[in-house]
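Take a look at this one chain, the form predicted alone, written out in structure tokens.
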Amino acid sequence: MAGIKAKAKLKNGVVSVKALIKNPSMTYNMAEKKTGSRDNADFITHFSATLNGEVVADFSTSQFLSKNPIFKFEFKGIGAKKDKIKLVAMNNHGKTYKGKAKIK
């Protein structure tokens, strides 16, 4: 099952998040060379994170991410220890990857 593994830490009022998305990340050119069809490309196109219903990170991405990309971001002003951040990513075929990170 594809998913997102993540960690979140609160220090001095700032929450730092590190998230790994299990994805092969194959560009259109790589897919055409390897399989003969650009339709087999597979890469993350969107990533978002929410905490208590509020968006804390939102990224649009392209085919030039590495295999199993890692996203790092920080935010402040909301969040406390033991709160859970919900993470969602989507690939170019509409497949959804989900994960959670409990703030420590």
The other form holds:
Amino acid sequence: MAGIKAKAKLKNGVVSVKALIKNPSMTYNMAEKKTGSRDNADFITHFSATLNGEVVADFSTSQFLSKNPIFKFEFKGIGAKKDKIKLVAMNNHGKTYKGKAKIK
Amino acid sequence: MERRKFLSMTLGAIALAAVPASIRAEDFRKSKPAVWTTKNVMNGKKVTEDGVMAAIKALYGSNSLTMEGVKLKAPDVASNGGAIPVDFSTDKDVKSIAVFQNANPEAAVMVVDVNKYSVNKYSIKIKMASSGTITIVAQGNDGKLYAAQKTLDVALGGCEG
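Now the other one: the form predicted together with the partner chain, given that the block above is the form predicted alone.
The complete assembly is shown below, putting the previous chain first.
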């Protein structure tokens, strides 16, 4: 399973999350040059994080994130130590990437 | 009549509760498809700025920007265009934040759907094919579009675009 590596930390009431999605982030132009077909483009289109069923971060993304894109974001008002954040991303072909991060 | 009303209401409530969290957040690729196809390059010619402005208009319906309230940090010179660190934050009360650039074939990079838990402070890494300008636009709940821009040199293009 393709995955997401993530870390989450609680400090002064704010949870900061760092997530890395394993994805080549290949644009249409790169796919055309390297494989001859634009259809081989592979990039993340959507990434979201939920905690206890509540969305804490939500990104709609395009081809122009770096390879293995890294996201850092913060949230507050929810989350305690040892809570698990669920991370789900999807690429342009509908493949899902999943990951979890335990708040430290 | 009362009973029927009650039933339909409960059914409605159940249907609402059953919608998974991932659907409740706005997917900007679905709701605003035009944003993601707005091009920086037209007929082989690079259009400066216009692509970004057109994408902002496609997303928010307006592109009159207020150049304040958003902090944007990116390097002056990026040695590797494949992974340019971009940090942005805002203290304003905002609904969403979008990232654009004018170096790649299309303008849009990312749209953040802000929620009630968000501390609007983000770091991402993006690709840029050549030197260009990054534009961050935050849609305030007061209807204003707060923005920040940064022009940087890219030594080695990142997406061969």
